[in-house]
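As a starting point, one isolated chain is supplied in structure tokens, in the form predicted in complex with the partner chain.
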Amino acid sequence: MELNIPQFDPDEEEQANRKSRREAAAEVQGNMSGRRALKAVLIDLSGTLHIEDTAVPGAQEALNRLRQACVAVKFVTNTTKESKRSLMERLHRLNFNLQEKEIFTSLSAARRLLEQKQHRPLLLVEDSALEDFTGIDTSEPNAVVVGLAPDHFNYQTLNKAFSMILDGAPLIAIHKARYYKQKDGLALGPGAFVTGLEYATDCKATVVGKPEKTFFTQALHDLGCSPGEAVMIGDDARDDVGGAQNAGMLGILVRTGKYRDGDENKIQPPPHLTCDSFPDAVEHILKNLL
């Protein structure tokens, strides 16, 4: 079987929604003359700035050049297990210049949703992700948050989560990846468990990570700019570029990380730009979008 790693697959309902989103995005693109000046750049981490423990050549310098321009920068990523602090520490080790408050992850998006709705979650996330939920009340839980938690995905815990959802607790998914790559092979992603719980309870999960539109609008919210004033750079055609463009942003696809030949043809409308790597994307922004 053919595997793209790690892969998201929007459910059928979403595919039905896609057309209207596509039309909306096309409208934004067709309306470029009315586009306001670029105010923000969202940047994916893994596969775009670095591949595992190696920085993309020239990426640190390119980031510094971008910072000297009059534009806000935010780092956005889908993670189910890494806290913002641990992401930042890894990037610091690779000599990237960034602060924790500039990182927005699928865990941040989940936290924001919990705060907005004042839910008390049962958190099925790995212990390493818990620090991003510090201060959230988890007593007498009334919502289920599913991340990736091999230690917690056992029969008892899933039965408990199931009973809560049946009693009316909302099901919140950090994201719906089918699987991810581990050193020793592929491993089941959170999407499998979310789908199982959806089937058992006949309900739909609220997904908070990329490529959801709300993920991008929330990431931009703190920067006080609208999607029409922002661009996203990433290596995942569907989740980074397609998601951002559906939200009304421009999307730039880089040919690093998980990029495979022809990925730019997998989304409609196509990426605003497809280029070799992050430094080229920055070059394009500095030359053409500011």
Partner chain sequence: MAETKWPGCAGGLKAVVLDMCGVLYDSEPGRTVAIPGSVEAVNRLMSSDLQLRFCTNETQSSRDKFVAMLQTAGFDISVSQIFAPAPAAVAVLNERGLRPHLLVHDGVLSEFDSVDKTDPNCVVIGDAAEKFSYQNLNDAFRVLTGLEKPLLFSLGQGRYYKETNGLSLDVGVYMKALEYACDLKAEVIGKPSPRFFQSVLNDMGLQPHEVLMIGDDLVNDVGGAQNCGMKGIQVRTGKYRPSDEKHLTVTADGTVDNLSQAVDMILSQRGG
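Can you swap the form predicted in complex with the partner chain for the form predicted alone?
Shown below: the chain alone.
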């Protein structure tokens, strides 16, 4: 008897996956349009609430208004230039009302992974961020961890990382952002260096920060809500908004920080909303999603 076995078509599978993602996003959009209870707002920090030591105009007052609503707030950031404590102190100096336990960073996610895998990392992060890895064994490193480390991105250090990866050490990217916003303009992010190591070693990095789905689900798990009950506000179309929407959330893109004209057209589905700034995003949430 001749069996008629259907042939596997990878193109058809990819089309089905894309359709599934679009349908999931449409379902979330429909639920929110029907004023399904919104339980949580995730907020990016650098570029959304502040740029270095300057707050986005009106952001403090907008955050206070959001806190008065019946919704949980959590701050999620890929910042690897400084420890969570230093970041919180910076935000307090800018008169933002927040607590350390409300901040979930990609450094936190990287530490969790190192502890789970019992890795001893070569840490390519700024010295100001090392505090968040206190207690992690870094002797005789057997893993490479890359964050934003301008002071350490030199040939000798990167070549050491290259040699370790060739010898079997896993490559862990705290995130792969292309660039970030400084006072004097855009600056190169760690993504270029991670991609360079991937290219040279013919390996693929494990990414733990935004836009990875697990980053968002970990942040929401702490708040006890599902992606369909949450919205994300950020200045990065791919990492903030695209990542959140791929995880099942709504995403609001703000035109501050690293935003560049046309960024909203770089992701599918497009952002739920693109607006000028964080205060405008809060106004939309208060009027339309609560």
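Residue numbers count along the first chain shown, from 1. Please read all numbers here as calculations on a predicted model, not as lab measurements. The term rigid core refers to the most C-alpha atoms you can superpose between the two forms while keeping them within 1.5 Å.
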- Task: Indicate whether residue 166 shows a C-alpha shift of 2 Å or more between the two forms, with the rigid core used for the fit.
- Result: yes
- Core-aligned C-alpha movement of residue 112 between the two forms, 2 Å or more: yes
- Can a Cα shift of no less than 2 Å be assigned to residue 92 between the two forms, given superposition on the rigid core? no
